[in-house]
Amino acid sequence: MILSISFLRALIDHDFMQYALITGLLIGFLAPLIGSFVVIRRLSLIADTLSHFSLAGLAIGLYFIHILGITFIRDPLYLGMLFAVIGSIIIEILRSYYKNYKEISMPIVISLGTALSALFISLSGGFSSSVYNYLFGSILTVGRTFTIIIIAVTAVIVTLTILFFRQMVIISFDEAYARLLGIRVNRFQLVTTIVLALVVSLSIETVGVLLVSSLMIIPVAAAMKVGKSFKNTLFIAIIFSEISVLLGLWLSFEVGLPSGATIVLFNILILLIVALSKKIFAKKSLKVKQSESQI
């Protein structure tokens, strides 16, 4: 059996496994949902940029808690979420400032985030287990409060997507046409980037800072090879992502491997299977056409 009896029993008996499953499935849904629009806008590196800027917030939070003793920040993740939103706003400001070189905004923000992270990790005493978990993810440690936050954020993002799906698609494919239709492109882009920042910061608990962009981009990359339309590609990407989360969570539980790494590796495996399958079917289709043309 792919999902062992011990894993299924743990899901029933232990609250932490239930929280991990709910969190993983919701992030597995949100990441490709937002990632699809990111890929269309050719901003695949933005998730990586925001995750590194979010790490700066996490490092500052650890410094406040462990060194300064400021305890009102109970979880550094909240400061990480705030920094991700701040980073998204900075990116949009820089993109409007460098209109002909919009991509320059991401190296600037990722450099600032990396520098702040290194500085405050050093001030906090160097790498610790907490920093390691934030870098590579630890979905099995999520609690009830974080799960409630994930559910609330998911509900808000799904509602916004349903209400403004048409506008988001038009802006993603053609900004000039969107402006002709009277859509407030800059406002939509800012809101979309802020939503992306929230998803990125929340995904850190699942796959970690270093792997969060993989969760958003790889399922979409695999789905693009088999999807017939944007909606179809989006649906397939979510299915691929959820399969990876389930199998990654199972393997992490059974073998004791980092959950973020196992989830991303299953995403990569699905991408390879899709790519190889497409290549094999393309060759067979070519042979059939050649044989028909000879007849």
The other form holds:
Amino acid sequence: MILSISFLRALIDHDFMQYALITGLLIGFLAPLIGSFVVIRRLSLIADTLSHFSLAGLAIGLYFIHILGITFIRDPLYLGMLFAVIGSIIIEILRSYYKNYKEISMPIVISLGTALSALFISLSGGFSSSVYNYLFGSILTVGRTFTIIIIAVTAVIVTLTILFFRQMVIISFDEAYARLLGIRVNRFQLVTTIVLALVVSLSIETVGVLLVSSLMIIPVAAAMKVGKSFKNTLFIAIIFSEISVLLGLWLSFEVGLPSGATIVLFNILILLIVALSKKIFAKKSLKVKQSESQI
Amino acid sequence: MRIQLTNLSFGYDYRTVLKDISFKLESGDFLVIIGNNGSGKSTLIKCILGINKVPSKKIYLDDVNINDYKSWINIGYVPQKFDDFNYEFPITVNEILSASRYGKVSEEEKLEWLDRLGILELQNENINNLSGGQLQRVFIVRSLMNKPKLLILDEPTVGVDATNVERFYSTVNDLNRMGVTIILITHDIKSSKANFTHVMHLHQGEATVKKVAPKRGESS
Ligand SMILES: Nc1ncnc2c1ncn2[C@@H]1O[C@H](COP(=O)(O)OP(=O)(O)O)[C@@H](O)[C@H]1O
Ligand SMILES: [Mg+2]
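So the form predicted alone is up there; where is the form predicted together with the partner chain?
Following is the full complex, with the preceding chain placed first.
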């Protein structure tokens, strides 16, 4: 109790806590929303791939700013976003190039991203606190500009999702049928992947490159085991994700742990609880059925 | 919808599957395609659906060259297998139907189709809990969601029980009577209650098409 009161007081008193909460909740909303479509299309690895490619942009940004003194970029974040988008376009090109081995695109782009990252991190003086933040997230350091960017991106994504919800559903579940309906599947997929890239690069601020994909995938993985319908599953995934963000932020603030780690660990905890309670529940109903059949 | 094929040949890689196929269907015709497994039945309809790309001037839909055809929404299709569909993620029958419906069929009409095919009570069911036959009927209803002028059904009654097969044929016959052109691939042509007007026999890639007198009024 005492701990949560100090958390609430900090929220009221400090800008940085408010920014952290707003961006955390918005990312907590966007990640499973986009993540659901990613999971259905069996592209779970794509978030990891894009976050690694985005890191290359961040590293190049650091190099430009700190070593070359090119400061008009202002924040490596923008290069990170740009690289995530470039990475997503490369993935789509490779996916249509290797039609029967589409997943080949992921390791290629991951390797390129990681290699570029290593190169430019080393060129810009090695492991620094910025690099640490990119890898593991630092939601408590996000500022006003970032918060505004994320609000804008959320507004765009929510609008797109509402406008094209049916098309996105049919493309994700049954691409062949979507083509038959005359939906421009390739165009939609490119846009979805670019949107995904933006969300990934923005999520890096919250949980870091290494944990971005878990933010998108784990709440969805838990929700799809209990959801009754598609919308219901989306809703549950978002609730799970937001609970993890709130608890994770709180724990991160109280104990001084990296926010990315705490948020993801709460996500995993929820997944475990869902899996275990499903198992117990399934066993019980099996017993009931057996005893019924014995009567 | 009118369909015209002229000397269509088609193959995968080096192997020819369809040889020199020509036929013509008018609006309201009902073609049944029979033939052994691997004779090219599914391949043929995939050409008509634009899934298999064919050279220019081989297929005309409503007198439009298939490569320039745009109104795909007028064609309803029930594929042979649903391997293309991503299962396991929760989605209800209604959610699939509304994602496939682009404004032509009203809510009432949708409920009527569900009812006629005997799956009305399943509309809010997660499709992962459905049997193969139930799922098959869901996909039949889906193919009707945009008021097709041409309905293509690839072995649609596989896994469906006898009562529901009857319901299916009565529905298809009624659609046909309303002017919808039907192409149906089936194995059980003898037992089927289809009011077909044409039969195509596919054998080693060659087609023989016969016009038959429709047995109007027999079912429904
Ligand atoms: N996508 C494909 N690529 C290569 N060969 C195919 C493909 N689809 C079908 N075939 C081959 O074409 C032949 C005809 O198949 P199909 O049209 O499915 O027959 P049917 O529907 O009459 O059983 C078969 O020998 C099959 O193996
Ligand atoms: Mg077939």
